[in-house]
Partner chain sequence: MDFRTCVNIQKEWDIVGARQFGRDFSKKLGFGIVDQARIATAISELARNIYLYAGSGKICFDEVENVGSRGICIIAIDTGPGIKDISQVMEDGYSTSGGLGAGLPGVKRLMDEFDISSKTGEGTEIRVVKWVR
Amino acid sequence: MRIPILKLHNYLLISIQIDLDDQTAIQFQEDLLNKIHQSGATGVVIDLTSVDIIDSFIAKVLGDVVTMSDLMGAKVVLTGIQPAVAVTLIDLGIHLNEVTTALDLEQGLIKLRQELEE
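Present the coordinates for that one chain in the form predicted together with its partner chain.
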């Protein structure tokens, strides 16, 4: 399965709508980096509103995506993390401290614009 990546001006928008298996997560990581490279996007919003589980593997992939995108010059914001998912991440000991988050897609775009204009 492939997760669609939409381009909007200088931004890439992704909404994850499926229960992520490992293969799809890895494929997404690769696709996103390629897309950043091709498009020269400076900002990325990954919306997780529909994701009801993030385990240690998926958390690692997401964290790596943020770091790698950063290295390529694109700022990533994760949006819409469900309350239950936030709780389980803390239980797992995963704090995603270096990751910018926002309540929803709209807030995510606002945050990106602010950070990129600074």
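What's the form predicted alone like, now that we've got the form predicted together with its partner chain?
We keep it simple here and write out only the one chain, dropping partners and molecules.
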């Protein structure tokens, strides 16, 4: 199953509404990088509100997506990180220190605009 990627001005918006398995995560990574390249997007908001748990592979892919997007010139904001997901990321040593986070999609868009205007 593919995760929809929406374009809004120079931003890409993604709301992950399904449980991520390894194949879906890899497909998402490829789709997002291709969409950044095709659209020239400067910002990406990934909403994780519906993601209750992640395993080590999905956590690594998520961290890789953030790094790869940055290398392609797109700033990433993660929104809606659930407590269990935050704990798992830290337990696995994936700190995402340089990644902007927000409580919800609306706040994520606001933070993205602020960061890109600086």
